[in-house]
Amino acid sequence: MAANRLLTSFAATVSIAAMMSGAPALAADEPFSCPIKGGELIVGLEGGTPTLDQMVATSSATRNVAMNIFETLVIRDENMSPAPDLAKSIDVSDDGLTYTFNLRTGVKFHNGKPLTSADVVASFDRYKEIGINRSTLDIVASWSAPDQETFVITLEKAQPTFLENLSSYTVPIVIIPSEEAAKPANEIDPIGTGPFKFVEFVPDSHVKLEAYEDYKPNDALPGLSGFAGHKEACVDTVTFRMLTEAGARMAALETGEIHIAENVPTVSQQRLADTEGVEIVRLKEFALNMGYPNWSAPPTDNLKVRQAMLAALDMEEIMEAATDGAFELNASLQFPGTAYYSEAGGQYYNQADPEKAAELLKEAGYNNEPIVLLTNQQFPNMYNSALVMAAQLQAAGMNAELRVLDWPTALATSEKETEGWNFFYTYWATVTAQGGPNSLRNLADPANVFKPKDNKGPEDFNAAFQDVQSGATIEERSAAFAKAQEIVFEDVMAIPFGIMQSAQGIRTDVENYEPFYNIRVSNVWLKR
């Protein structure tokens, strides 16, 4: 069968190296050098990490950590397009039905072993049964592996979205070797191929990784782009610390006890900016700040109930508290100016009417059942975002009440319970910057996240959904994409409640830090 070699548009790509501050000027074609090697780096979270199972953790505080020790077929780059990553190049069948993966050769696990398309075929069997964003692979017919170097995979009709969606890193399908491949959801040993190794990981204290010396760089661009690109460690080891308290990890940074700080509050940033020794890095578009609802716990399950709390919501007031102010109301779940942006369904935005709220309630025979708000104290954002939304929703009639737990605990009970909550708080960044099919899949069946009755969403939306992934054109798919916005709006699956910004400290001695969806630590080195 004919094939077209996919090439990877990285038209006018320079390296990053060169472009960040204090990087040494490199050709275009020369790949990045650690200018100084050694030094530990300490990087402190504002969450903590629930598991180092990328295939079964949708929590950004996974993959700050994980996405340092795992690679995948195929990642982003800077600009979110789809990138190779253990694949040195992609053969795509002319009738787009069959995908040939060519690994890259000298690639070993961090046990010594090498890479084979064995540990592809068995983490691809591994994620179809377990992985939270399986329903990537519902397209698929079959994958096979011809040969020690080559992955095929064969869909049972043509999706152009197909690489896009392969290539999410929200939970991304990791490939680990065959053995840890049979094990359970949570019970792997983090082995992965990265620049960076698994030494230990104590819950809710730190995580700690080391450089892997026979790490097998990437050599498809001369420099880190996105997760993509040319990939090595320059410090020795790397600690992730949990410093869940804001005002902690603020201390920390500036006494020099951590290196970069993720999540600078906005009443902390013009101290810090004026502080010796730290700089101040920014990400104008982070995520959205969102909720959603659980459909199966009464009085969530009544759609008028969704609505009247929906109806209640000014938003302005939840992101100027979510955020000190840095936000921007945006009634959308892309960012402005991308393929996908729609305001469908924008006039359930940002209603903040508690006289319709009232009336929708009556109207859902609403009798001062508790309407519970599970959020945590760990993430800023998302508690004040309930604190607002409690005293709103009570305003307009509702027997709002918070559950706090540990982020977690939040984040598991939101997942596997159906019961001892209303609605979840969370932010999707990777799952916004990604664009329109990522944005969509976590509602879709089979993930579900608002928690419908027998695991099974709207058929609108879902059949919405479907025309996103297979539309031949990006017209096409933008249009059916503000159709299934609009069904979230309406239905009320989610609640986006505006744009985050995202600030983080890093000290003057950490080189070739830039801010990202996630945090990064290859090709950064620590002056001496």
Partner chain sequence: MIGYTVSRLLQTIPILILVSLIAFGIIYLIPGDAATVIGGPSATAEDLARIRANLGLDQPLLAQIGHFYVNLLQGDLGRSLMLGIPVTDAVIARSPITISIALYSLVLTIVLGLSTGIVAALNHNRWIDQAATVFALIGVSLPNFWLALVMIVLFSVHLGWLPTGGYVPFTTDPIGWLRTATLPALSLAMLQAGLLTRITRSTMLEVLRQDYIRTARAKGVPEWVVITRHALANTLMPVVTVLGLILSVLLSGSIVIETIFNVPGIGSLLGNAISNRDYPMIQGGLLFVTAALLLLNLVVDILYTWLDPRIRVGGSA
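Starting from the form predicted on its own shown above, please give the structure in the form predicted together with its partner chain.
Here we give the lone chain, stripped of any partners or molecules.
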């Protein structure tokens, strides 16, 4: 069987990365080595880690910890392109149906057991059974382990984005020992192959990890890139404390009780930046502030009313309120500079045109029916966006009103009910970061969060979404994405308000820490 070896070395890794993202190739370098070893690193998380069973958790608070314990076959690098993790190389057959993963040798789990392809099979079996994003594997016909170091996936039909989907880490397919894989959801012992091993988990308090002495780094990249590359545990232990109250988390950073604080509120940033021993680091493109209209409930079942809503919106005002000023306007469902980025349909973004909105309302035959904005106060970006949007819609002649529920209730209402709400607020973080197919998945059949009648979204959009997944090259897929995005704007399937930034606080004795979509503690050391 003729095959293309895609990921064999650092150079090949960069080539696949460049193929997926258009990013320039990096120069090879010496593998990372910790300049200083030892110490106890303490991280203040903004969310409570509910579980360490990564296969059944979408929560960022789980990934923040678990991604330092577990590894996957392929993961995303700094540019969000697929990169090898536990795979040493990947051979793809010419017909695009067979993916052969050659495992890195010498890798051991934290319980001392060597990693074999049997563990990979068991992990994939478990994910297929209970993994939240198991639909990633729907296209897979079978998988097998011909020998201890080889894992083979056979697809039902060729899917050029398969590696992109497989490396998505919203709910990653982490590799665990086969004996753990037989356990039900949330009942595994958190045993992985990563640079840190599990010590203690006290729910609502903390998770403690320690350096795994027998960790076998992946030298495909000389240093940490995204979650890929050469990882090392420079500190002896890492404790993730769950400090959900922002004021208490900031106080802990100020007093030096923690070294890294996740999500620093804008109002605290200047004060902390002026505090001796504290530094603010930023992730400029953290998440898209988003909302969906309800296509089933009047009056937003009327396209003209939806278009009137979009025409009335001043995104700068909404984003200012949603983020306290930490934002970028962005007429796209992707972050600028990424492979799928497009401004198609951007003419409908940030129109701030109440006259046009009034004209569209007239055409729609709008008769002052209530437009219910479904939001919550748990996420300030969602609540503040709704407040400002309500005022803008009212100024354009719409009878907008807020319906404020707690987050689970609001989310369930938007999911199960087709009446009682007209617009729902959310945000996309890793969903956006992980590329076009991931971003559009929620809008395509059968997911279609905007509640189209009979659960059928626009045919042209669904066709474009299929092309995003099946296009042979990134150029073809990007073009399909642009087309799909234009339909999203034209039909008002979703409204992206803008990009929210994220700020994290670190003590100045923390070295080599780079903010990412989740906390990474590999290759981070503490100054003596």
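Positions refer to the first chain, counted from 1. Keep in mind it's a predicted model, so treat the numbers as computed, not measured.
- Assignment of C-alpha atoms to the better-fitting of two rigid parts between these two forms separates residue 219 from residue 347.
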